[in-house]
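One chain comes next, on its own, written as structure tokens: the form predicted on its own.
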Amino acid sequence: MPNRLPEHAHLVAEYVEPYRGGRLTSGQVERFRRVVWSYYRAARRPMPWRETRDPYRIMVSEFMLQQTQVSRVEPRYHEFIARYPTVFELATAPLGEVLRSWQGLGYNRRAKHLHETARRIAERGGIVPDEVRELRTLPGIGPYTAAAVAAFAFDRRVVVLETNIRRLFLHGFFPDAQGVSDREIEPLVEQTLPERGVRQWYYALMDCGAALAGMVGNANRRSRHYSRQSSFSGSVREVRGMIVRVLSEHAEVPLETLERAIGPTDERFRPALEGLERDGMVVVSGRSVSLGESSP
């Protein structure tokens, strides 16, 4: 976001038209999508995944975003996209090299998720499906990923519903609902897709709900879906962290080896290496661990 709101901004801020059920109007879609569109041309804001057409680049920005805030995200996509510039480069360097790639991103298992995905594109050719379904059969892409590919990388009108875009749609339809759900938003944003360009269309409802959370209350909280992420400090996702940094660098090692690195009264630890050895991230193998790897 600018330093500065444009002026016009407050027209986000303001803009409620209560949702009474069944299908929008023309004047109300007419309406959302001049305010839209007015905030998104003074106050776009640029990411470089948005400067791409790169299906491959666009997908991984999709991974590293998942539950991880822009600003942190920005600087490691342009790391990343530089030592693996295409699918083939990726698929074929080591998962402990990749998952160094990701350190400070968290959520090491998405690094592992895009390493498998991107051995599976490379052995069909290196093409990133450009559909929703098959989409959803690579490693990793959950209904949210499958769709922003499909949308951002080859201009799907598919339905396509993230945290920016809910709390706008929350603060301009259900402005005094509580508990509402994904699947009451969903057909408005389906109403309110232009014919054409639909991924421009979504970055500019993603800067108008980014705005709103800075100008007034956080819609999301009134969605039935809405959780408050725990603290990172002091938990177990910590340790796991901990644990998938030190093998990144070995290939393997002693578990007692690694018990210490990681603290030997830390209670944390076992769980944390069970809970990476249920997602296939380490192998336990005896007295020692080492990576998983990724599947092809």
Contents of the next structure:
Amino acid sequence: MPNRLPEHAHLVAEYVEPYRGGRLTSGQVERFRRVVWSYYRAARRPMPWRETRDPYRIMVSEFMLQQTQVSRVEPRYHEFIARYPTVFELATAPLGEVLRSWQGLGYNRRAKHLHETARRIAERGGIVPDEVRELRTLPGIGPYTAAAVAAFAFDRRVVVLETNIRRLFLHGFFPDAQGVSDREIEPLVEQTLPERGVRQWYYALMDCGAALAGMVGNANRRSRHYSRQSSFSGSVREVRGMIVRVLSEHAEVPLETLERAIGPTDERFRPALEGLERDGMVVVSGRSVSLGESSP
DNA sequence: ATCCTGAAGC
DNA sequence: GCTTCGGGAT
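Could you switch over to the form predicted together with the DNA, since the one displayed so far is the form predicted on its own?
Every chain and every other molecule in the complex is listed next, the one we just looked at coming first.
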């Protein structure tokens, strides 16, 4: 995180045109676009998944980036793509191996969902869908990721809205409003969306929104959908993470050994292990536990 | 403490 | 609508 932001970041922070409803004037659209592009030209963030056109690799990056910083994803993305260069390597790998590749990234269900999605895509010849409606049917792909894959991999002209873009529009067009719904923001995203070059435009929007995070208070707190996150330390998912980490270091672990590793007095152990089993990420057979799905 | 290119289950 | 789901950097 640079202490000194690029000059154009101030241009982004100073762009405020309170939105009064209706359609944006062509002048407003033009001014907004000028600020966004000028920032992007000066300070675009290069990322490996922005250099490829491979829909599979873009999809992998979108799974990894859900609730996870770019800086944390970057090294893991390289490792993952080196191990699973195409959707077929990923689809044919055992779930346990994929979970090990994911270890430390967090939200491990993303890995299971990505694996299952890869299997379904491989069954259909390895073609990643290019339509939001179809993408939405795949596990782990929600409203954002579906739109992101369509826009970034296929340059489809669809509305993409995530935390950086939301922050940018809240800051620029809803400076004083409270409890702003995404339904109010989406029309503005649509109206400022260019006819061509959709992918680069969204990269620019996200970089502008990310730049704002370091300068002004988080405008996303004025979103209707804003909610604080429950604390991690002391939570069940903390123990889930510990269990997955231990299991990823061994092929099979006796139940007692696993419990001792976590802390025999920790009453979160049972619910955590049962949750992981229910989610299909660990298998308890007899008195031993292993990562992945039950082998056929 | 806060938040990160969210999704699923209820 | 509300909760759960990781982990690390700040």
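We call the rigid core the largest set of C-alpha positions that still match within 1.5 Å between the two forms. Residue numbers count along the first chain shown, from 1. Predicted model, so just to flag it, every value in this text is computed and none were measured.
When the rigid core is held fixed, the Cα atom of L65 travels less than 2 angstroms between the two forms. Core-superposed comparison between the two forms: the Cα of R287 travels 2 Å or more.
Relative to the superposed core, R278 undergoes a C-alpha shift of no less than 2 Å between the two forms.
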